[in-house]
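Encoded as structure tokens, the following chain is the form predicted on its own, with no partner shown.
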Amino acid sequence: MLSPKTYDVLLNRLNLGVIVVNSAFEVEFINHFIETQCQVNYSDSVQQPLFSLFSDLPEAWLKRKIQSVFVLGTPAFSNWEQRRHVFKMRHTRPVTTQSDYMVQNLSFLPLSQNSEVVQQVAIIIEDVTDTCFYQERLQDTLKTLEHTSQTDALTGIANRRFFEERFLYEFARAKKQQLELSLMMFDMDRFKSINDFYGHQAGDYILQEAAQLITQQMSRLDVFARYGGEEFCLILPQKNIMQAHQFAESVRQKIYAHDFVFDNRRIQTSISVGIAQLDEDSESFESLVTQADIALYQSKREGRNRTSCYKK
């Protein structure tokens, strides 16, 4: 059987905090970790209140932790997830984290001699600031890869697998609910003879440009993706076809009437749209895009620079 003093060797050497409390949550045991990292001697905590040795410390939630093992003589714990710390102490990793403490681990465990009555209660403090760490930095880069897949990488809106899924949710909530849902799409008049007389980076730059004039005019609700190439697409929850014609008008007008300059040189262009609205005949989400498809062809064939809506 180890003696007495090995025990106190060995918790002195565990890279774990230790601290035995008795029910009148006096301090009877720490060791070198917490001496550390608290900066405070054994020789004047023990017999000390925790609350007052810690004062810091979150007191009535800490004391009903102490309090359950006493009464349950179970252990008890906290997860870092739902308390990053109990006790305040610098974290000594080098590592950059959101908080400036130490991130931790705590389990609460009941202590007996030769009885089934709980005398004292140990609290075992586990530094786990690299797990809490290394856990944001994949949460971070499970967030940008969400994002990224629904976002196209040139207009910075969201891209057409991202519309698809939002429209799909769009669709079912108003047919169930019985709410007004229009579709807008549009694309750039000419794009290819841009590209060819300006080049590429300038078709890049309208591209850009006009997704941020849109964006400006956009409510909170509406979605707006680009739905390939030049083609771009608004989804506008809770407004009706004539609603969604004055918005078509609006964002046509200012596009129009914008000055697009690259290299020096300034860009005539416009948009062509077409518009549908969701009825009680609408089966899909892919018929809307199809009558929105066949209203913006429309306004091709009519000269361009134009709004259409689908007409049955």
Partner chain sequence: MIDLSLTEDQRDCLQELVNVAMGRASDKLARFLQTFVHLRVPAIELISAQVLPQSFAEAYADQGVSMVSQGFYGERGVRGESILFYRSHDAQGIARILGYEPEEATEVEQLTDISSILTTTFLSGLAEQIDNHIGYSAPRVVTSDDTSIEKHLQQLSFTWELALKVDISYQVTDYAFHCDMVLLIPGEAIHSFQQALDNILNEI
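Positions refer to the first chain, counted from 1. Throughout, rigid core stands for the largest set of C-alpha atoms superposing within 1.5 Å between the two forms. Because the structure is predicted, anything quoted here is derived from the model rather than measured. First, how it differs from the form predicted in complex with its partner chain.
A displacement of less than 2 angstroms separates the C-alpha positions of Glu249 between the two forms, with the rigid core held in common.
Put the two forms on the same core and the Cα of Arg64 is off by 2 Å or more between the two forms.
Annotation: Cα of Val20 displaced by at least 2 Å between the two forms, core superposition.
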The other form holds:
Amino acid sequence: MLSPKTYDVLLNRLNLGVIVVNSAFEVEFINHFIETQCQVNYSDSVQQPLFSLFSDLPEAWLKRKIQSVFVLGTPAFSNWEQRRHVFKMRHTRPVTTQSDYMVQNLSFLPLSQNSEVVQQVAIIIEDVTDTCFYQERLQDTLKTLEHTSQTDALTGIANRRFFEERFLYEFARAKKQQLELSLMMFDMDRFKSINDFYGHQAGDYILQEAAQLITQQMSRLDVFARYGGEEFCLILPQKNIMQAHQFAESVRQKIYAHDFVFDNRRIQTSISVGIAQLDEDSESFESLVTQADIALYQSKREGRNRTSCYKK
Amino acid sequence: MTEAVLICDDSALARKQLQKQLPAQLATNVEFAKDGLDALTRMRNHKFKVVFLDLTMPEMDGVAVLQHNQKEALCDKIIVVSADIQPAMQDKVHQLGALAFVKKPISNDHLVDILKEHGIHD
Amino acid sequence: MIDLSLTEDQRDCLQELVNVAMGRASDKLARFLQTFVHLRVPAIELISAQVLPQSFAEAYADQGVSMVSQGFYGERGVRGESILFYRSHDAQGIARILGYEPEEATEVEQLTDISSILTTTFLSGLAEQIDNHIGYSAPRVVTSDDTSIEKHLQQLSFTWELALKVDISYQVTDYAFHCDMVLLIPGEAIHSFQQALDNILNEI
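Any chance you could show the form predicted in complex with its partner chain after that form predicted on its own?
Below is the entire complex, every chain and molecule, led by the chain shown above.
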């Protein structure tokens, strides 16, 4: 059995903040942790109103929280992920963290002696600055990783993986909600010759510049991706084949009219486009890709720099 | 032949628990109803010494039973037995003519006190 | 393999314990929220945790859903995890119920706060009746993203064998909201629960 004195020592050695309040929100106890972290002392603190002893507390929220423990007789919690800190305290890792204050998890525990009536509420404050720091670094890394895995490194637009993921989703959505959906695929004409004649850096520049031009023209719903090599694709949700054709033609003309300038040399290029639209018979998103591809090769066969629609 | 006691609750456990808490004289002559509709039918056919009525039940809840009872004057001694002890609910059942309100889970002493208070048991 | 099935008596007993726990929770809530809480008879259902991901993903397929999880641990091996499911439109306006100042708490925080209140008041009421005391860990929002609900549940159900599903409908005087509460219970704790039910049944 521990003596009351030992209990006292234990409470004060804890690396946790302990504040006990009564139902009038008056402080009945603070431990050593609170004394040092908040620069208050025990004798000046007891019987003081909680909200005047500690400044800048979220009063209405905290009152409701404490009231809930008194009325319901069950514990309540506050998590750093929702609320960084409640009590303003300096933390012990000033160099490595971005936050100014100690990041906290709080537990509010009902205290009662041999009765159902809650007499006091203990607020337990845990320093989770470290957890928060590492969690945030992890989140940042995951975000970067996600972006990298979805982006084409050369052009900065979406890559094939992201295209397939989104197209699968858009395909299912359009089918279910009976929305229109078109797919446009295009290829840079005579790209191999450009590479051979002007060099690979020029080829890269053409791809980047073309991607830029098209990004400026598309609407918010469209998804634009590099399918591979010099082939690109555009998911056009809520567009029928007529609207898709109109859009494809404006893109094609823009590319054809654009002055691609690399190393002070003007390079003219064009694109061949194939489009297909979703109908009742479309079984899978792959079949739509195949159809757009067939239309694209028709454009190539018929002399390039044109748009073809898939016909059954 | 004394009048029977009616215990109305959708839970078999709750019905048995209540019967067990009743004083011996009352516990020997007990009828059970498994929901409000069942209780109402029985109340229309017999005169009960006292009806113990749960509030939250399928088919017909306790409040509806009280409303019907008030209209048809079937039994003047209805004791509501419920875990839902919100003050607003207590007021409501009193207005609908309930004699008393017993909180679940039932404490034996409290039940006997209430029965004595209303002259159902001595 | 632990027998998940309950006898007719055990089931009735559990339903009554849940009803009483709900009633007491409503009473406490009414006092805290200073309003009248209308309580419907909660439907309970015991399901194998393995089928939970699929059934819930289907039930919530069309709407955004938020899940809040909170661990609980009692005496004699009673322990588990409670998950509350809210449909997006039910998750709005909780601040008003809780009596927070507008802008004072984010929606996620309101959700964890109301969840913690519902879980702890309900489970404390249940624990009292089986002569137990229950402690809680802090609630956490597991997801507020509808696409990943099945994945999240799969991860959770891996650890648990049985799920007790309690449909909760709380209607506050001028505001109604509905949520599903699921208690996930590991194998050895199911035995403790069954034991507690038998103890009650043997007493009567």
